[in-house]
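Shown next as structure tokens: one chain only, the form predicted alone.
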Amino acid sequence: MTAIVDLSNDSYNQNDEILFARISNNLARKGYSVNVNALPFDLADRLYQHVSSLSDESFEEAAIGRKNEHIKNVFVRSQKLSWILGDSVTGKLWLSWADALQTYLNQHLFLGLFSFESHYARFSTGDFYARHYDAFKGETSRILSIVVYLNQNWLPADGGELVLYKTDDDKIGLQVTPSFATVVVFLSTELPHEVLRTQRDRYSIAGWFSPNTTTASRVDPPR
């Protein structure tokens, strides 16, 4: 028998409303908001199966930068990703719940949030992603960034921590760790952070939600 899967924004459950009105509050009030556990299992699982499937041809070697200005810098960065761009059952649902998030932030912090991209990524035994910004203050792409991990039984010494610095100042920050449907959602421009190097193989989601710049010459956020 063919399950029968609902993507639509009405699916979502109180749970979800709380996780989302947790989140609002919490970037209202401090700018980043930690949520441990907090994404629905059966979402979560679903995206750690479908991730975990994947072939390594469908990663791609993680760059710095934006469109054509992404060049590889292992010093920097190491890791692989993959876009969700909604061709699978899974993809879609991810899609439809990251949606359902845009549109209440939108209604309770009026971003103006307009396009969601979003990608897996998978960090190996070593990797890690220095210290950087999602974006910079006066850039027009990326208002806010969401991280979902997809980790299960992950300890303590399996590293691959996220550490949220709170100013540049900052020399300790708040280390996340990278647990099983946890989410972390922060302002793209005001937070640095960085990934510490992992000592297993990491799964997580890295996503974006951006504004509607096009003019009349140019389209952007691309679609």
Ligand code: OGA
Second form
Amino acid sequence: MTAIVDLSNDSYNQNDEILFARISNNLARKGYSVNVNALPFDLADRLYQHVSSLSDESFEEAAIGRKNEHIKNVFVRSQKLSWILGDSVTGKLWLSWADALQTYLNQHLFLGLFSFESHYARFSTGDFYARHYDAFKGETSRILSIVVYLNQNWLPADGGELVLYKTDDDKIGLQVTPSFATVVVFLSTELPHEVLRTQRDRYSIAGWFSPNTTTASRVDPPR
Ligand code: OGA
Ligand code: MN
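May I ask for the structure of the form predicted in complex with the ligand now, the form predicted alone having been displayed?
Every component of the complex follows; first up is the chain already shown.
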């Protein structure tokens, strides 16, 4: 007799499994993965509805990072962000999707991912984020970065591309259009990246997976 299993509450389905496998293979082969039209559209839609309905007050200014502070002050980032804490249905759906990805990657790549933090980001016209790493080697904090884009009908003239550099020395990089439901995943300490100046309001989610670490608190790296 075949057991009847209710899968309706499963946090991911077969399509997610195909995407997760692709991300896993790409990470193993080259350390990053770019997936256009990849986040389930119903989830991407909900996330867009949610982020675009947030009031200005729900966003905080990103800490103003300064590069080479001792030499000269260079303004490196200007987006506003709102942490996703799982206190809304939409936030919960996103976190459970990220958790399913984390489980899949732990099973297939043995990354030992343990915790996940993420925020909505709004880049207003003129905003950018200068080249940076999400974490530095030797730190046990962020291992894996994920960025998801929520922008319909993005045109080349809108700018705001993510540029992923494959190594420290890479000056050209790979440009990613911040289009609706594109999912980018990369090793946090391996790929420097930047966001080119946007000519239009630009919505994304950025998240980071970290291992279980008992190290005492330390200063957060630039995000
Ligand atoms: C970050 C980041 C990229 C993007 O928040 O650290 O690199 O495209 N974001 O929003
Ligand atoms: Mn980053």
